[in-house]
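Next comes just one chain, in structure tokens: the form predicted on its own.
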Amino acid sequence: MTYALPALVFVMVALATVQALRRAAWWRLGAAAPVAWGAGLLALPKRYLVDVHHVVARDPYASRMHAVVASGLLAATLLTTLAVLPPLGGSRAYWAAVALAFGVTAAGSVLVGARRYPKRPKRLSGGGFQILPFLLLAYAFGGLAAALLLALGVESAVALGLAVALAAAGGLGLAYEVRSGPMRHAVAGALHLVAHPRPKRFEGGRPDAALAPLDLDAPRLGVETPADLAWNRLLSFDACIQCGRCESACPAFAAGQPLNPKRLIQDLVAAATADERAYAGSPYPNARPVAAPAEPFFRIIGPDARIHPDTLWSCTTCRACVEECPMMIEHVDAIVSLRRHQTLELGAVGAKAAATLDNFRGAEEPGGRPLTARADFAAGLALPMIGEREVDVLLWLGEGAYDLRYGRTLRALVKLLHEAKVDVAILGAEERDTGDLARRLGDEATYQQLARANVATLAKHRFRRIVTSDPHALHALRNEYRAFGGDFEVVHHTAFLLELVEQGRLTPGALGGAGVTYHDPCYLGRYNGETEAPRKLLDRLGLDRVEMARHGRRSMCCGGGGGAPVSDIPGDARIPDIRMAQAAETGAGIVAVACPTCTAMLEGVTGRTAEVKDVAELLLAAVEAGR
């Protein structure tokens, strides 16, 4: 009987194989992709260690749970099947050394279960994960005695017997599991941290958030069935684990849009699979109706399909799912490549983003404005074109130029840059959209045409680096176009204009009185992971600045961002009213922003009691006032 429980382990090892093999033949339908397997391997203790419990780390409780359950269950499992070897499997110290790691999971084990019963948050999905926590304390209290017994001693095959069949109860269940169950995101977990589709997120630095552009000359554009994505595009959406916080995070699930991206990952799931089992986790809020097809590979997205369109542009693009999903998942670039496939394949978009697109194409700006009167905002301001020479900066001024209410960042922005005495200069006419919002809402041959045309005029002109107060437009120039030869140092204007303040050429008052509260844009803190600098200008104002719950990398959306606006999805609330009860929590008289787009939603909230104003107005004030 000394051998039963090794054996007992290799039944589990085999079992979860021809399970987890099973599995792997859905992910082989998928598109084929690029894997460095070598690199991959050799990184994966790393970003698991490190990079995964980085964010498991941010719930203590999970984190101490997930430790000491993974460590205890796979420490019990490897020594267990090392027993076979006679010099370990006859030494009851060896046991006893076993049955401690048996011990730690059942610790673990217990603190799973205490985290789904006597009642379970409703962030976490129930169903086949309600019943995880009693097979991983069927295996663990099964091998926790039967390691003890052989550890002491004891022969009786009754005992041992008894013992080892609890654990096999719950070993067996666990590696069946592995294929449809919540074991499932174990292996998928694993496999795709090595196979990882954004390896480059896990290099430090930036964040890694650039889209990849579209073969405009594919036979089919973007995403319509679970066969078009990646193979291990399909792997990722098995390591979800269910836990939640990507819904936590969502902003258009907070305010009542049909999308809840946890819902979305297992929509993308069961799309590719025949017999998935039902979904037991939070809904979409106020879920349209779809007649989701029985069978796999099917057309994802359609009111006759598996996800409805109002689910995939509900999105704001915002990345906070990504930046909470311990598992790396990468949900927005699913729903970017599903909404390529409705804008580029279907013409499938909404009345008012029809317009917009259609704008692009005529006026290559979204709202069909005249690229000359991009400038009119500097009327009485020195601001010239760059023309043929060599200057230090070149001021790309962005959507926002249009819009009067930041057309005062900007004239503030200006005056600052003139204060210093920077040698700026402005693109005017040749100035183009960059084609953000267009890609966004999936018209990827519209952006492309945009982002090569703007890269050639850049080509043409002399200049140091770009300077933009607008995070859409900076991710574009530093990130996304790389991959059209556009190689440009992008410099937000709050680095910018800190840069200029620590080298004294700007010399801040301060300004006493109001509390202020910074929000962060989603496509600065991250999409470009600049959290710091609009912090420390602002800190040399003399202002109280407090911090909302939610902040820097982790910040809520303002909901402006992926085209939301021109989807219009209607939901229970507004996205900016609740970004804006958020800024009133903290008592703050000012709401500081860094961007055109948060400016113009944030402003639009009714019945606010604090400012709204771009740090570059707050920082003009205090030059002003220290004069």
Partner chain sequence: MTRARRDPRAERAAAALPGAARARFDLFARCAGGRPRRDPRMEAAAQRVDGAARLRLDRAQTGRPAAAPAPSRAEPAAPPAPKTIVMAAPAFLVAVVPDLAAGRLSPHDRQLFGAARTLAGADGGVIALAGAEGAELGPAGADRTARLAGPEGYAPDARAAAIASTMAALNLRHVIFPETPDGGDLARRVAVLAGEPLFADVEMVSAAALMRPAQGRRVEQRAAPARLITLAADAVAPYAGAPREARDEPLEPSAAPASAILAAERIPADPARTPLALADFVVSAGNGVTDLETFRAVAAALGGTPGASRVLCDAGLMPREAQVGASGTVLSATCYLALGIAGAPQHLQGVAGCEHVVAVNTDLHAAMIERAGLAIVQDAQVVMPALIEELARERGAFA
The other form holds:
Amino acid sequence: MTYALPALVFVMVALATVQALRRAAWWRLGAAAPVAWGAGLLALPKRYLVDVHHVVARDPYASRMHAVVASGLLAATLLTTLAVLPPLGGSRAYWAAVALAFGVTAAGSVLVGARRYPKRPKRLSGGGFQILPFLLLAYAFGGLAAALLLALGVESAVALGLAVALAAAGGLGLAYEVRSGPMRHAVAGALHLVAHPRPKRFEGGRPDAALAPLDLDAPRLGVETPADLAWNRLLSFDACIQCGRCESACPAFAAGQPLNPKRLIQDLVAAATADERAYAGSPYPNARPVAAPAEPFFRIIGPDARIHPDTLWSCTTCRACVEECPMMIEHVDAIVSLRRHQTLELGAVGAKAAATLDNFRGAEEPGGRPLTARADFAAGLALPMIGEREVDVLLWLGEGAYDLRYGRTLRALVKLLHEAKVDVAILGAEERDTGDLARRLGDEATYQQLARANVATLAKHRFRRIVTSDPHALHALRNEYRAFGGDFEVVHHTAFLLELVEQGRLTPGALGGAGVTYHDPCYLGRYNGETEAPRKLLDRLGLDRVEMARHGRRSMCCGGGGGAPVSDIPGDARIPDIRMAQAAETGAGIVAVACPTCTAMLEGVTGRTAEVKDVAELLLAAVEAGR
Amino acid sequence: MKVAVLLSAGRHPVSGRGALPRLEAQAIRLAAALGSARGLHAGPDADVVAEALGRGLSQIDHVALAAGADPVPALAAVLRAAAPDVVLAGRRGQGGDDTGLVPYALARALGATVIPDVVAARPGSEPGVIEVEQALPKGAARRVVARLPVVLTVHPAAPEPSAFAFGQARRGRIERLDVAAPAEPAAAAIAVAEKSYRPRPKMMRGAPAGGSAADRLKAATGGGEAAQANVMVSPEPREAARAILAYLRQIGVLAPPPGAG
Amino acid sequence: MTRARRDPRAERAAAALPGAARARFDLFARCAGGRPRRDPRMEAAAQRVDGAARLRLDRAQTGRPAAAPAPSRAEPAAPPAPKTIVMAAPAFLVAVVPDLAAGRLSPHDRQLFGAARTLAGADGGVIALAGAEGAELGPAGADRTARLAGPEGYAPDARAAAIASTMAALNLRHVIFPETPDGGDLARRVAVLAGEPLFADVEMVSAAALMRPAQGRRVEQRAAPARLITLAADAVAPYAGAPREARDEPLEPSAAPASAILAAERIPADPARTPLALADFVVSAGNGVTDLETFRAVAAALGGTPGASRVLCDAGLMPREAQVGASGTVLSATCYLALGIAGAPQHLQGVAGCEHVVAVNTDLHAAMIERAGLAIVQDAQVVMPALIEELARERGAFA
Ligand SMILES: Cc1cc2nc3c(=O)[nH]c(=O)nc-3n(C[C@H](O)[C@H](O)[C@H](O)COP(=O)(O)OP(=O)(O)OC[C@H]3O[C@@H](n4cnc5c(N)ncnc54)[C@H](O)[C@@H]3O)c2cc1C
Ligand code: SF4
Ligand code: SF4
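Output the structure of the form predicted together with its partner chain; the preceding block shows the form predicted on its own.
In what comes next, the whole complex appears, and the chain from above leads the way.
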């Protein structure tokens, strides 16, 4: 009878393996992808224990629950297999240890159950996930009882049989669930951590957020069916545990636009599966009707496919979902690759977005404005064009320069640079748009053209570094142009101004304790990990700085990224309104911003009570007050 | 219905870079609703119109022509041979002489009827007939039924062009036609002197013939609305209403009051 | 800071007397002869209009003058009644082909006569080729008029044929068309029919030369006056001299060519359903309008196409298609009446192309007030019913 429990565990492992292999057959239908297996395997413990834990720990209950139940389950199962070694199988001490492991599992299972009963939090999925606690409890208590009987030496075949049967009911259930149930996340998640498509994100340093360039000579551009996705991307979607953290972070979801990143990932899973179970989480808000095709590996996007185009175009590419996902899934990569197919192959973009892309192609600028007019905001300020001489700072003006309101910010910035006697120049009409917006809208062809042209222009000139106030431009120039041969030192204006203040080249006075809260731009905070410089700068201005509940890398998007304003998918509310309401909760009279898009989005909120001011504008006021 | 879409080597209105004129992109969209369409370009280089391949045309015929040569004889020769039922064109070229004569000259050469400013077109109720909708000023329209063949020029209010699709442009084909340009009498040309354009202030609209000299002076120097801007702070509602109505009548968007002539 | 209100009707009545005896500043002569005076500040301001390839004088965006100009008064002394100028035997004829839409001369039509007068000089006569009788033709500057006979309805080829045969019959030196949808179409038909070159879209006229833009307004072409000309709008001043005789010139009727047009039906504009982008007059509501019933009634009474700011569309109070602005529709209307709209940059982008803006807003400092040619600082809720009442009163007074 001592072998009953280990036998069960072996059967479980065998069943789980079969189920995993059945699932793996689907992953293999994805496109080939280079994977550094050795390095991935070696890095697995660190990726799991450090990177995954770092995210999981943001929800302390979930973190404790998962640590207890996962370690208990693993320990109990592994320990039980050792019973086949004769000296152990007969040892009551050994069985006591096994009982302890099952006991831990049981405790964890109770935590899992308590989280879902009596009331399941909204962001968690139901369906199979509601059964999970029972399977865990059955396995844990069955195993615990069997091990205890053996540890105590109670010789009752009936009791032991009952206990093992209970464990089998739970254990085999769990193993069966490896193919398409909740336990899939464990197997797929571990494999995903090994074969992650962005191994660099685990290496520390700046976030790895640059989009990969698309091969424009490929026979098919972008992702049309799941077969166009790399196999390890298909695998990554299977790692989703449907925790809904991405859903709670998603600004489009909050605004009632038809996007829910969790649902999107599950739709991608379903698109690559013949008999995926029905999804039981929150839907896309205001979901547009689609006729989901029965067969797998069909077109993914379309009113007659699984995901409605409105869902795809609602995304602001803010990466909040990526930041929150404990399974390290890369939602934005998936969304952009799907957009690429829509834009490049089908021309299926909204009318406003199409006009914007036309402007990019025709005028190298999203608003179709003359490149010569970019520096008009600086009328009356000395702002030299770059020439033969090497300059310290090349100021990249970006799209905001055309905006009347944002011109004020840029004027403030230029005045500060003059005040600090910075050797600065601009490209003038040679500055084309970086193409960031075209790229997020899926128009990789236009983006690459602009990227190459800008890299060539920049290569002609001599400067020490580029300073820009536009985080989108910063991200393109610093991170995404690397793939096109651009290797520049790019500094955001907030970091640069802090440097000037710290060097004593700017001496701000005090602004008299006004309340201020800082809104992190996604492309600065999450995309580049820069959250401190603007805060340090504000703290030097004698302001009373308070934080919004969502700030830093977990900040909420203003709604301006990823072409969302030009795609303009209607929802129940507008993202900037939600964000300004969050700012109002702090009671601060000033919302400090550091991005032209954030400025435009947040200033556009009607009936706002707080002022929207760029960090540079506040610093200039302080410098002037200090004179 | 056999449809040909004339494509010209336009220039982007802001950047001056080569670009497909928007009206021609709209023409492609109208053509798609009528039948199988081919693009047709006469000029030194077809690359400038390749954009049309990403807008819904799968094939462009290219007649090689020296730069600056009159495209009409070559286009007429090709179209006479292909005998399309419908020829679609922009209202005016953009970047060339921009006289807007090409469609008319071609229609004359082909014995086709010109219908300008088209916003919609569909096959008529009987064969050999087309039904089109023309945009007229101020939102009015005209529905015209005409016998084929026709040359249609497109109005800006026609449906938006299809978005450019790079992948489709990559797959489209440009076929070079060798046309022995028929020795048609060259069109009488006007000898012109060219220099770069200098914008001039426009006359003020709404300054009628009888306006005072001061009005016309203001009009000529561009001293327009702002110079005579009128701000009424807290007027009586009735006074405000009268001011608005008078203003609307002055600029001509509101009919004069009944009985005022 | 109430600015003196102008009474446009009184002004027009005062100025309507044609052919003032005293010397008038002839704007047209300046255009034709010498260099027109430039106002660099105005030009610079005008060039700032986003995205406009050609110069647009977006007047409302030019800076407000520090002091409002004094309201123009009626001309002091009424000039003596003008004498009709009679040209017994003109040496040659210059023809104009006005659109005469709805039987009336448009400002653009009148400008044709100004151009024709320059080309006719002292010896030539100006003849108006019109489909219909026009009492205004003499005062507008016609020495002669000729009735073009032709079939009823839409028959542009017949009209072109009639003009081409008149051209030959009267040996017209020049024929000037307005560069409008109708006039431009007609001119091109005549050009290919007569085998004559066309000098299209002319922006400057003198006796010796014409100027037109080409290559997407990158170059300007100058040439001796061609026989067929189309004239751009608002480029040349209308004829401002004493009325002329407008004597009827009898024409031999010519045979109309066979037409391939089988049917043509005019569909009148319905402002309520005109797509915003095409509308000529847009009446728009913003957050300051709470009574949308009245708003819709105002739009209908004024014959404007209803528009709205984003807020109202977001709130579902107005349809999404009604949205004016960067993410809605960019207008090309002549006039924009903004009721309770602040004028956020994103909204103003949609209005940038509108020539005239009327704003009703309670906030004197609203950007829309700044943008407006007529600004009413008042509650839209009281102005709207007043508008309806005033229109009803006018109708009542007439009945
Ligand atoms: C009797 C007669 C008189 C003429 N008189 C004049 C004159 O007075 N002044 C003058 O400038 N020209 C005159 N020409 C016209 C001349 O032959 C050229 O056609 C004209 O200069 C071209 O103008 P554009 O290229 O700007 O095109 P537009 O005429 O403005 O073009 C209209 C449309 O034609 C199509 N199109 C234009 N170019 C091409 C192309 N290369 N391939 C395919 N499609 C094209 C496009 O769809 C375009 O939108 C005359 C021609 C004739 C027959
Ligand atoms: S995608 Fe990630 S964050 Fe979203 S539900 Fe799945 S595991 Fe959770
Ligand atoms: S990137 Fe932002 S908007 Fe897009 S799905 Fe993720 S959280 Fe939502």
